[in-house]
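Given as structure tokens, the chain that follows is alone and in the form predicted on its own.
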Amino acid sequence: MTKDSDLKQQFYDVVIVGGGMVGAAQAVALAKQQKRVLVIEKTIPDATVLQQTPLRVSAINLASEKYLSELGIWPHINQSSKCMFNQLATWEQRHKPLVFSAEDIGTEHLGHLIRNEALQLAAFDEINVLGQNNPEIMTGCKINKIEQTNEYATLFVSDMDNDNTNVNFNTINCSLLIGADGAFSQVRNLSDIGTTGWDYQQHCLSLTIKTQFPTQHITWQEFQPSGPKAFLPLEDGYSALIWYDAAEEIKKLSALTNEQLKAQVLNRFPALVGEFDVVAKAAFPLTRRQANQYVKGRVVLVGDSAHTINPLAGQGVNIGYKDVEELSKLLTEIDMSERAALFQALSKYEKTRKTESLIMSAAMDSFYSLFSNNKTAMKLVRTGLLNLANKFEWAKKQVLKKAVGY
């Protein structure tokens, strides 16, 4: 790891502002094509934060697993930090659920449900052993400015004393600087990337249980008036449940104590198989946001930095990793200093991520409308589609192919 001093007017092929999720698996990527990269990251959790309660909890699929797996991210997983399912059910509350198995597309399993932090430690970990090759990384530092010539990206970056003041300006420049730093991107805005979108009537409300029952191996989501409810197995003990509702509902939600926020769950959720407790709890609205641009001359966005999308179907870090997959792809045989080659790939990268990103966004809105009100119209429209879908075989497995990322 290199000393912030150590950093001073040097020159990297690939600067990537975020080393969370996604941003440390693009790091790894281009690590693996002997680009030299640097990770800047307020700060790099240790492995003692997998000793804690989950509480931030992402649905992989295939595509990612697989994904992962080929950038040597994915065994350093440990398996107390995820859970495989093999069956998700959705279904209108007192309706028959619709139930897609890993068997309807000859699979073991239709993906893992993993802690945040075990996705970027892992990331982490791959960075530590690359050897000479491994991206550096700088911690504890406030970007100030972002300034871009023909040649290079440059970053004005002040470290963070005791007492958050800035001290020791360094400048670092990059042929390419990636923005990675999430759905409040220092990056993109320093950049004067504007976004277009909105916040949703709902909010959510994410509960960790400790449970009391063998760990489930399905996931599943029961549409209600008021918002849907879904489970989400864990391993080690947990599971998540996820509430969507009215925000001023999950305001009051939020304020409840454990216990009492357990009684709310045995009234207002399907049962559960057993016994449990209300172990930890967060909320947050849901929005959509999309970067006007995801490319403006050396920078480029990905992941949340680029796009956020309604949880509702669990695909929002799946569209990160496929951001990280496609921009690598177009920079493996790219000379960094050859401008013209890295502004093309760049243009192909924007045009085919941010082309994907809206059909997700638009499909995801949909699905929202349609499962999200209690409209008499609508409500038949849902049930009538869960029910077609229960009758047609080859509809099913085209869903569930485009979930799993097939």
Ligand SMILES: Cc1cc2nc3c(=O)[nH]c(=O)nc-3n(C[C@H](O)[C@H](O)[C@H](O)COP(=O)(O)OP(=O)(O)OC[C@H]3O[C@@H](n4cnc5c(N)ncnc54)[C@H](O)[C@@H]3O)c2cc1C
Second form
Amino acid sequence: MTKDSDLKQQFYDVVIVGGGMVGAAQAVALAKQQKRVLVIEKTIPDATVLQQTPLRVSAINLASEKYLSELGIWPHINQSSKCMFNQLATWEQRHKPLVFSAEDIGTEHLGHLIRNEALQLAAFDEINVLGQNNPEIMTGCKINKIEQTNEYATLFVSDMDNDNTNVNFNTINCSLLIGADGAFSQVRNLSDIGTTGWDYQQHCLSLTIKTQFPTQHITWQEFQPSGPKAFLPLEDGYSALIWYDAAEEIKKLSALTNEQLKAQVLNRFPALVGEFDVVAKAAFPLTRRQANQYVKGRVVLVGDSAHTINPLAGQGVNIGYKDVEELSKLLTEIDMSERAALFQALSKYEKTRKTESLIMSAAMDSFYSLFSNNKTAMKLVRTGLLNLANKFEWAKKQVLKKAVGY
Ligand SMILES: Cc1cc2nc3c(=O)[nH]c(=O)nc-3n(C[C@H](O)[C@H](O)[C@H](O)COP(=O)(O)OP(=O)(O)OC[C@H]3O[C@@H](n4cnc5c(N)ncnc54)[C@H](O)[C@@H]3O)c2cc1C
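Given the form predicted on its own above, what does the protein look like in the form predicted in complex with this ligand?
Let us now look at the entire complex, which starts with that chain.
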């Protein structure tokens, strides 16, 4: 168990398990309210990871950009790990593209594609400059049990030695325990919070390409009968291609060499604007999952531990940042030792965030089934919708505002 300072007193206002993009941002937000915060994270990446080929990237919308700026995280984001886009295009194969532009809603851009590690590291950079109020950080420990009393929640943690045996048992008490430990949340499981959801039939393959063309500030998606094919611009001469297809097909593609994959891309993707090479790949199953409760006593879930949605419209971490914003806002004036006030805030959080995330999941599902369906009726509906949106500026603006988080 390594920590940036001694555990002076094992009592915290807030313990956050998971210092990913969402958990680390949550730590910044609560530390800025002078709350005593401990972050427990498996491993924090070293900044040198940003010199390696990018693989996991997220489209960050304008609402998240604004919130991360307010938290002081945005300026720390590594410049060459983020790429602005000011256009977003979508079309059904062989049909006219529907193009959304920043100027349609009077903004300079629509969002940024950012490496996940760069977002996480930027939050830890801000944690490190918080000075006296900076959250404490603990890495490499195992959480064995979670208990709650009327007054506090307790985490039972230990180290693992080289033989995988638990050693150095310790307990940590806190007024509030936040699970920000991702889709397979241990906090959620150890708190006996069930989930509801399913796996989608399609999987996706993310390909990083090294490009010999200038950075494109457009992100596009073509809907094909077998699944969408998307282009995401990145900086530093890289871009990402996202290939949605049947699970079996993605498995087969994953086994190909980079050269073979390039041939497949040339065959199945719309033409790119110049030469490229495939340099990295990663396959992901697509899962929809909702925690049955976002709050249980003194335990609260944020980010993917509370919900995972279809990444088709790139909203997952943006919803996670909304969780952070809402929870932090509700806790602003709360004295963490005041049980009734704390529980009231948590109950409001659950109500607001669960409703919004269910609406977003349902919207993604309708979108997914509409565009991943080859039945003639569905094809007519989606072509009709895209044509309508192309004709009516008002409808187009509403869709765009939703996408940027306004
Ligand atoms: C293919 C794909 C593309 C996507 N594209 C987008 C996109 O364009 N835009 C978007 O908004 N979203 C996108 N998403 C979703 C986005 O990646 C997730 O919503 C986001 O990663 C959630 O962040 P998180 O911090 O909640 O969880 P995670 O990123 O999973 O982080 C969890 C953290 O908790 C730590 N942890 C886990 N267990 C423990 C433990 N027991 N103890 C200590 N630490 C622990 C982990 O090490 C990790 O750092 C995409 C997802 C996929 C699969």
